[in-house]
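Here we start with a single chain on its own, the form predicted on its own, put down as structure tokens.
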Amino acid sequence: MADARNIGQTSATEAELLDLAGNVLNGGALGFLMLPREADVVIREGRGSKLISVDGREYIDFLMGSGPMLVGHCHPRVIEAVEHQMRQGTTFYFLNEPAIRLAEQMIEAVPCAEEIRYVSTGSDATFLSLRAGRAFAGRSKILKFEGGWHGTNDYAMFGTVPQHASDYPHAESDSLGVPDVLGDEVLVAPFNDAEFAEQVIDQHAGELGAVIVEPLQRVLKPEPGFLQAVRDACTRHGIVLIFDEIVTGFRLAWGGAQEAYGVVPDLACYGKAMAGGYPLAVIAGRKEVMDAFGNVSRPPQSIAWASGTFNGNPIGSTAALAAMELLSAPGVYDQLHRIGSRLRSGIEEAGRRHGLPVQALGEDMVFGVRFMENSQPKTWVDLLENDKAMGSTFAVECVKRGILIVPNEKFYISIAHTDEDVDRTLEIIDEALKVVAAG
């Protein structure tokens, strides 16, 4: 019988496992984030800011699980809390104290939160928050912003990765299998264009139930006044404003983007960073809007259905309580700012040394390296100037030298990253940019 501690692990080499993955996994990967074969890795373990491959190579990790590992890999406090809970049970489908305590903490931390509803993934959160918005307003259409990523639900897959400007306020679907009829239900506007957004909202106010926005849209910071203009327009017409804070929540500040940018939505979606690496997501918001979800005491047709087997499970809730305890410590966000700022400025300086148009766009805690002249892009269309071929070469060269990133994606900073990590990272980035500059 196999040792339970090593179930699924063998002495196979990384090359053998990559070959096997190509045969048994759709696309040879776990999703869309993947590296070219010559740089691809199979991870054995993570500790703090580092990942170690099955072949024993160590990487400074800036993917951080695509964002969830804000407190670092295998933080002892999170592991201790989860191990304790696991001995008492992993999921009950009933109320449990960790879920109740976590809800209490979130309401204290999140400006818009008067009640919360647990879900399991970010896609669940955005999809169901839109359902609640439509139910509350009694209108069917939604507005999103071009280039915004709100998971893979059908409503989210319009105007997400277009190769040119959309025919605003209409956009093409980004995915096969999305019903064409939904194209009439999803309006799209360019991010950071307050005047146009207000115009669309005013013109379609009688049809719009909800507006959803990433307050930090991928690597695009909101222009001063943009989020407030959208907030005001939604308030004017009784439209539910939803902040997708899956990335920004508990990352940009303790109160997330709402605190950092000073604009409060009606609903907000949380996930990734809040749960210390465990699957958990949350919809938080004003009581009168959250009431659309109702409960089983109400007739089925009088509620916006939102339920799931693992919602509010004690493992994810316990992990989140431990992670939030760590993030609430004095100086945490100052340190994240300092480490991220030093890395961003060092990357851009290295680009200038090599004569390359390198921009580290976004916020200090989460940013993206883009090869483009425009240092202050405002919209998705602006970002299309990015030289993706350079970005791919850069990422592959970084991975080969010991930094784990994905081409043309984001760097996530964690509380585990150190000045020594930044020193080594900037050395590697200098070497990678030298290869890029050589063509």
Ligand SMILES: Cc1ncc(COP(=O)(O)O)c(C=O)c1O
Given for the second form:
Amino acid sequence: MADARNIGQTSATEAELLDLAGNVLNGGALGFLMLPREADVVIREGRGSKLISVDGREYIDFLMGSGPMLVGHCHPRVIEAVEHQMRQGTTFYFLNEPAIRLAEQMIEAVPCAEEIRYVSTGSDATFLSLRAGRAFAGRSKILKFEGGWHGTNDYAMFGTVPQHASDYPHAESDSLGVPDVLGDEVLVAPFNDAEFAEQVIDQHAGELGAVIVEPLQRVLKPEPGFLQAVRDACTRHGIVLIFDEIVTGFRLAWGGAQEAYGVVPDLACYGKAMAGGYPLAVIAGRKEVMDAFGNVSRPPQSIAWASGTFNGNPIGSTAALAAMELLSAPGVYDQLHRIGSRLRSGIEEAGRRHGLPVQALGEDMVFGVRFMENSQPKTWVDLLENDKAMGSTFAVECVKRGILIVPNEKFYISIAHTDEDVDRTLEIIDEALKVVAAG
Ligand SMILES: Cc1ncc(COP(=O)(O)O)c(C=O)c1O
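Mind pulling up the form predicted together with the ligand next to the form predicted on its own we just looked at?
Following is the full complex, with the preceding chain placed first.
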């Protein structure tokens, strides 16, 4: 038998693998990430802040798995913990100590968490937390904010990436295959408009079960008072407030956006960074609301069903515990701030040097480069001003020179990124912006 280490790894070149991917993968990609052929890559391995392609090119990675790799690729502590667990078993469906310990740890870390329920992906977490909210409140509608991304479940697809302002609180679905009738169940309001959100909540209180919000909505910071106003309106009417912390959890602060922005929801969805790079997600929240999920001792019609084969699997749980150990070390969040802030100001400065309206929007740990004059956009509609063509050219020129980013998306900073990475990145960005400026 051939060496098992060669399973799935051959001596094929990147060009050969890209051709094959085009033939065997739906859409030629793993999802929405697809670079133009001249910049496209097939990754062989990750090390800290770097990714290495099958052709041996090294990149500074600012995608970091689209967020999960907050502790960097292949951190030895995570590998050691996971290797040990792998030799004890992969998945059991039964209770296991890593899953119980992780729940204990989450409850200590996350302000709203009195109990947690495991799921496997962020989309599961948002979909099922909405179900719990509706079950708890006994009302079926939900409110979300325009431009918020809560994964690809049917409810999440309304008012997600519209090309103009929605007819609030009505919004179209941005995906084919989503039943039109759900459009009556999903209300949509502009992010950061506290007065409008309160109005919609007050007006629809009798039919609203849950409000879901990304506290840092993609690259838009919440305006002072916005999250608190939504919190207060939900409290007034017994509506369940859900923070989608899939991006912000353990990233903006140890206690996530709840800690960073000082507003505590009823439920929070966690995924990405919490699990050290493994597919595991969590719904955390107040006992009273979490009780909607119930357990098997209750009649099936009296619970909000939430079950999944891989929920609380020991490998993901172990990786999460190892990642949290690393993130709880003193100075971690200061370092993330420092590195991200150097990068953001360096990028904006480079934009000015080249006469380009470049904004590095968001928080230091996660931000997006946008080509627009408005340096303080507040809503999704404000972000439509971004010149996407410039964003694409910029990203492609960066990738060609050794920085991995996705056009018009986000930079994720990790604890593995160094000052040398920032220096090199800023040199490359300067060259990329020169190309953008030349048109
Ligand atoms: C804020 C937010 N919520 C939910 C999701 C969905 O998570 P997943 O891709 O794990 O289903 C994402 C994914 O990017 C996200 O950014």
